[in-house]
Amino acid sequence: MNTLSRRELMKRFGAAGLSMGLFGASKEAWSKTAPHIVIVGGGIGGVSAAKYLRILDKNVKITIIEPNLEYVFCPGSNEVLNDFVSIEDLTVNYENIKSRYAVNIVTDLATDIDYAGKRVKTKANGFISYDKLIVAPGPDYKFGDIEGYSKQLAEGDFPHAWKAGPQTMKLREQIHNMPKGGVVAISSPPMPYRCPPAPYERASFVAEWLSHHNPTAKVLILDSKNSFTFRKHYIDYWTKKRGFGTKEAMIEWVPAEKGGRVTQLDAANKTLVTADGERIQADVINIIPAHTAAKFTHDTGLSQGNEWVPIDPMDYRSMVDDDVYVVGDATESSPMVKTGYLASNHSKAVAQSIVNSFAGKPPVQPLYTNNCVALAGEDYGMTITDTFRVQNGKIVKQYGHQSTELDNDALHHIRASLAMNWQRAFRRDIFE
């Protein structure tokens, strides 16, 4: 096998690249001349930005804001409720994107942006100057759109759980405590939310612990749609081992057209109100809210009183500033779905972007990409695969593919292999 001795590592790689890390930063962008890329967000679509701005250019200051000192993946953080996994696998820090990357972390919170200044001002540290930002701030919740349920009650007794940790665990808790024989009712929102599988997996992971744990309890999803991705898969799957369509059946699906869409929570009575006006009593209560961009890109007019921010689909320039980018979930990126995946590839296509700019090139044609996997239990796993390209300036689903439920049993699991090793690799991919 040939190696390259450290003499030919340095001819390919440079001595900063030993000394900081294969992709780490060169000298000039410690320099106040430096182009300084400024980041607001340290998720998927962030970190996932910084990373590949470094690895296109060493040259490039690069500098990230955000308030948590760990991130926990959203992406498999179901598979908590039924102790496929821990929180702790899903928690990572910005160490190793900080030292291997040469990024700055500012922890600390972005309120506003000063666009005629390029300057993102923060909590606690002032401004923070830029020549390009990236804003990357994931989703907001509408609780109002359900009367009676707050952020208040999200935070206490009635956790969404649609970001990963405290309120993960709570719910965690309140399933594995619940009555013999009690009920888990799970409220499911209207499109575009993220991770659109997300709801149903929750269901069969919940309904795989009850059925060792508690096997007279019952899972039901009350839907504000009446049909779902992957619909024909959960239901073959909740048919063959949870009696769905059945008195017995565990798990009990309504969609809106037959009074699934809930519209009220009666929290002192652990009720829920649908459309229909009828009350469902439950032991645990899961109000997963209607999404929409987070705060900060209404308070700063990225979203130009839109429930999502608009941009220009082929580098995820803002409609307010040019040097302004937004990615992920918060954009209006339809026909796309609300996926880390999907974010992550906006990032990869900005980086690109910005880098081209600042070469004076103009953009490229991007190829946006979703890879999804969901699992409907350990066995049973199921995939997408979309592509998407840019013409006429609208993005336009070029390609897609979705595994079929009628596969034999050892498709199946090889697919749920498949998704467990895929959430692994991803989150490498981020912050590794």
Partner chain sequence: MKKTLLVSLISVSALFGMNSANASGALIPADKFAQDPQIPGKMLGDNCSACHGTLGRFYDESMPPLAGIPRDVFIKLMQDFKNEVRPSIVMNHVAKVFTDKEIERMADYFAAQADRPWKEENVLEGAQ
Contents of the next structure:
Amino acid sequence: MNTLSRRELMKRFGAAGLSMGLFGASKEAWSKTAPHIVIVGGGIGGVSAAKYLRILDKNVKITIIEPNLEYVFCPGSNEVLNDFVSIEDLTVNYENIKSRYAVNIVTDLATDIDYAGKRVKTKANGFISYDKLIVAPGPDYKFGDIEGYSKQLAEGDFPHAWKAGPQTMKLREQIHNMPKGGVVAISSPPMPYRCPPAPYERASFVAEWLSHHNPTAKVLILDSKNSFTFRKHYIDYWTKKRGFGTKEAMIEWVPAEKGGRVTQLDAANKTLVTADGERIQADVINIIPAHTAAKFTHDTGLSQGNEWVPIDPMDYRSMVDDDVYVVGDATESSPMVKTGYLASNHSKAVAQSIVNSFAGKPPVQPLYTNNCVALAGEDYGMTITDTFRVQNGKIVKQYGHQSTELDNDALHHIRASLAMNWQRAFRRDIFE
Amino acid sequence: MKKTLLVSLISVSALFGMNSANASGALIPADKFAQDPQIPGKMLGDNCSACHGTLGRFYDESMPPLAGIPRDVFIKLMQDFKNEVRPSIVMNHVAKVFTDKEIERMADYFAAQADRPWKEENVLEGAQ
Amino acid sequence: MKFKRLLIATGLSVFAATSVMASSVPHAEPWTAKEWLDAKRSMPQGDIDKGKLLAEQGYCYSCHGVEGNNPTQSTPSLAGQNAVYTYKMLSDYKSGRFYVDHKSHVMVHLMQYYDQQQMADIAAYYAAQPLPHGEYISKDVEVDPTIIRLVAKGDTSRMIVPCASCHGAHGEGGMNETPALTGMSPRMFIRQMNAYKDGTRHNDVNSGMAQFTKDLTDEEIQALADYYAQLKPRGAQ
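Show the other one: the form predicted in complex with its partner chain, since we just had the form predicted alone.
Every component of the complex follows; first up is the chain already shown.
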């Protein structure tokens, strides 16, 4: 284990620091003694934490440090690829959080934590002092796992589009402009990664668009796994709608055991190389890279040398410092999967714990549910209901259920309607 | 020391977690958790917000608002879901994890929420 | 669209109501009186037992409650409802004539899988159940006498006919396709009245209902909602 001791941390930052005078701008007249809660990251986890904290406590100062002016929701973003929704439908800004919940928004990048001085270092605004820090940075991508792939290529002609935004639009454009009969290759990553059914949902929506506009084109899923979430549902849908398993199949799925694991990208020749050495050329290449916790958590020692940030599941407190919490996809939360739904629920536990700690009370016993949806088409939805409890400092999966019915078209259609309702309600629960 | 132990425990559970992503697991009956410290109604109820709205207060979606539901009505609904009296699409699987006491605490929580849309709420009312 | 503009105007996060794949909603012209009469005449005889099975297997209970008795406020109870009304509503969802907003989506899609006979069976089953009542009464509701007058006598100055003349003295419905209103959730009632008023609900033949809503004030609609929520069916204790 690679734990950063407090002494080491002290050494890294030293005792001296900039004084901070950032909050002259705040309109709210917080008392001088009001505790300051700083949140790194303005995604689902970070904004949920801010909102639910404010609901619990009107008298604390809350600041979100987030480099982007807008946030684009990932849930629903696969539907941008076939124009079922527009990216604008999924885009929000921070005005509402700022005005309605009196949260300071600092548009900046957090780069380090001075644990001893209880300050976050930012790229442009110097240090920001906190009483409690919530880190909600999401995942980063291990581009190096696929030789020849890089962040630069992802931002160029090989978008992973695994964080909704410009890359989603780029991928959409590539698919829409693909030559007749072309191939879209999707490389699906090993677990754990954000939103397990999403690569297959993506393949489904891409195929839906192609079936209308480029019916001889194909979607090839090259998988680093041997199975996937909702596999029965997706295979059922693809078999009924996309000729899956036949010569005319519009979607093909290659599991790792059949040579599906991609190890290399030959960008110049638009070719993927698999673990078996097979070379597969495609017109559109969408590599979803393996994940790791955000760089910020590695740089600050929060991950303690692990792939994911260890936390105390009682209240998502970090193992490094009692005043620092980490939520969402960046955390080691197995057997939970990485979803926005869970990230928002981590944040509710954190908000409650912080308010309790100000009152000198211990954290409350938590509950974490993951009641999520996925789609195969506008007429086919799926649902998952997971419940997690905490016993003896461990996360226990009390129940996990995935919808199983295959031969009930009406039910699939209801679930699709529910899924879309869920997406909307979920977005509103975080940002409205 | 305590924390080191926790980390090693978590690492073990991580190994199991890798394999569980694709499985529907068996239900551990709620009563097995009856001796655990109580989960407050708010903690239980706030898990519902993604579908039913913040504090159960979305009134313009298909999933019904929960704020202001009379205690006994909520309990009856949840018990019916839990015991599969009404076939349902999602809620059976949501409800069956809770103890009777937890359902009662959730009922108290939602009965105490203001019965009006969240979007009308002045969140900062009372801010200093 | 109105919803979207409103959100922008109030500075809230903008989540468009259009993001519900509205492209797939069927479109039909509003009913003409003759078309509806023909449709009503060709309504099959419903089978209560078959309807019960369909309701159970079709997951109706999930939202509309056990045996059509639903105490939450976003979906109506169906128990005791006029069979012709239920049949017409199911048909209107199927044809897209009833598509008020994103909340209509579930039913519009679901009804694509049902034929006329099945709709008639479901309608017959629910009509055979007792009309629920007393579920939404808040203790301090006192019915305004002017509202009782509006229900029983109408308001000739505004050309509003008495509600009871079509919906029944006990709100049990029954004149043609007019629905029962007794025991209805006040939120549901208000939502429907406002949808008639602003034109988003227009599946009533010849604006038979919408015309009366235009002149009603918000206060009157609220009072009518409270009135019908507390009304008891004929013979109920």
